[in-house]
Amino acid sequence: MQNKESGEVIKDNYGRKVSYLRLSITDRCNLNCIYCRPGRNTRFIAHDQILTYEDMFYLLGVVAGMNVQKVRLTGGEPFARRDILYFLHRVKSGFPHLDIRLTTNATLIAGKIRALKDMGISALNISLDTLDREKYQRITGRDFLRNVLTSIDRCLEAGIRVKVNVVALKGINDDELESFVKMALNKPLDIRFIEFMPIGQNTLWEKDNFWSSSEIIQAAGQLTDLEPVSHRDINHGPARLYSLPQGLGRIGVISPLSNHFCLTCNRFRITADGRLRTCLFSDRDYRLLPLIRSPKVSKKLLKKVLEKAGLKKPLGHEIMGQEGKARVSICQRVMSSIGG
């Protein structure tokens, strides 16, 4: 979505402008994926420290006036939060110019798909790392694969675009590439492989389970013809996509480690407890929750805080280069608390 740029813009010292916000609405999730919550004793954010819907609506009103055009709601699992449909309807009505997207594991959306379509949600990102039922249960701790596959089909039938996000795990799901390619050939959706990142204090990342985007595309190209897709929209995200001349969908890769896209990063992240992260890989954050809730802090002042934070937005690949080699976490917070 292209809007005329407003006078207040969040930009950094590298010339990058923030037009995309990822907002985590909860750190709760009904799955327990091995790469997202590697520790057994997950500590959730206290209830009074979680952004309320009012807090989030207020924050969206601030960033909407600063040339932010796209907002992705993440978690945890967004649909694990009570009254999520009410909040989505209010956001869609209150900010009709914002491109609102969601990332979900699709285990809780079965009865909500028509409502999502009716309120104008046109696309969903669905996390799905395997098409094997037993393996899905090992990865997530739950036997919900059938629910997810059914929900994907229902979304497509309703006219909701689907992007399937697959965390690429060598030795775990690299033997399923052909199955995922067949899925993209047979269904009008995107299958996007995301390189496994060493994130979180107890990360399970190891060099041996790193499956690079170049390996994925090379192997996929041996299964079907691939044609690179060019993008003009600045908010299309970091995925490199390939259309399938012999099929209905597309294959894509997101390569934060092997082929970083830091120089074109246009996003901020807000955690469920109201902390601003200007870079996924940096543990430096800014506590916005007290500012949002304080009657003494105006929207104008909050905008200045966002502008100043933007000036200090780092280059993620420089942080990765300082953090050593295998089994060293890039940052301490686990993915479920950062917000994807």
Ligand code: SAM
Contents of the next structure:
Amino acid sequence: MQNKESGEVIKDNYGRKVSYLRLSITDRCNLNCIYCRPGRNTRFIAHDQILTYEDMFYLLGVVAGMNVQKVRLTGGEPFARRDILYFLHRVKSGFPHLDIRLTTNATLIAGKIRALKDMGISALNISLDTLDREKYQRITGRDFLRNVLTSIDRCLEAGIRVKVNVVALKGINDDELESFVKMALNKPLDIRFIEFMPIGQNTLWEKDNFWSSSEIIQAAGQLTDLEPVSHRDINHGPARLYSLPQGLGRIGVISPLSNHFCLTCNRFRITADGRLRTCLFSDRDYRLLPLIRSPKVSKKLLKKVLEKAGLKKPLGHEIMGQEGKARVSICQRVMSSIGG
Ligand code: SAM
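Switching forms now, from the form predicted on its own to the form predicted in complex with the ligand, please provide the structure.
Let us now look at the entire complex, which starts with that chain.
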């Protein structure tokens, strides 16, 4: 159901409107993925600095009245936060018109799949970068591959749509393209390769490990027929998808670097400590937590702050222009603390 646009819409100076919020509900994660938290010594945010469920519920109430239609709960690992099902239930019943989505590593959902389905969570984005057990351990630091694969199957059986997100890492998982294509041929799910982004001070990003979307699609096209899927709905997201005439699922690519989608960006991000980022790649942020908690700050004032921040949303990012540097990072915070 679409929320009718009221006068209070978050717009920027380039004609873009914010209709999509990514809310990080924790910066904590039970995995240590090499591309997400490199160095593995990232300090977690102190508990009293993290948005409470009450804070988040309040904030959702504010943005829901400002034409935000879709909210993705992410992290960190959302299912690592205690009482997540309680929160989801509250959000689903409190904001029935909001399209609530989740991104998860699927290592902690086994006992929750039925409850998710029952409360109306109809789709999950599941991160999975390899189908090889030993490599999974190297990438994430944990031996959970079988667990994740089983949960993917249980979700499909329960009627929950699954989008598998694979961070494309040349020299690490490019040799597994065929296995992922087979998975998409055999199962009714989307497999989407996301270009590796240089995020966080100690990022491992280098030109040599960058595996571009065009290379991926070209190579996948050698393995099976691909038919481009066209989308008209702005909320379908930035993935370019291909259906597989010989199979059940689809293959897709998300190209934040080689073919960035800044010009149509409709997103705001809220970090686990309540900082608003108007652009993933910009460290400029706005501390909302004190405003959310202050009895002196009305919803109306908070809306004004969001509107003003919207006007400062950058047009785009310049990462591919930074040729010549061996290793670059375009923002300081790691992805797990921003909310991927
Ligand atoms: N823990 C959840 C999960 O694993 O899906 C949610 C958080 S995770 C940060 C969200 C997404 O960000 C995942 O799909 C992850 O693979 C992706 N991601 C993290 N760091 C990235 C990077 N440097 N480049 C591209 N994608 C990245």
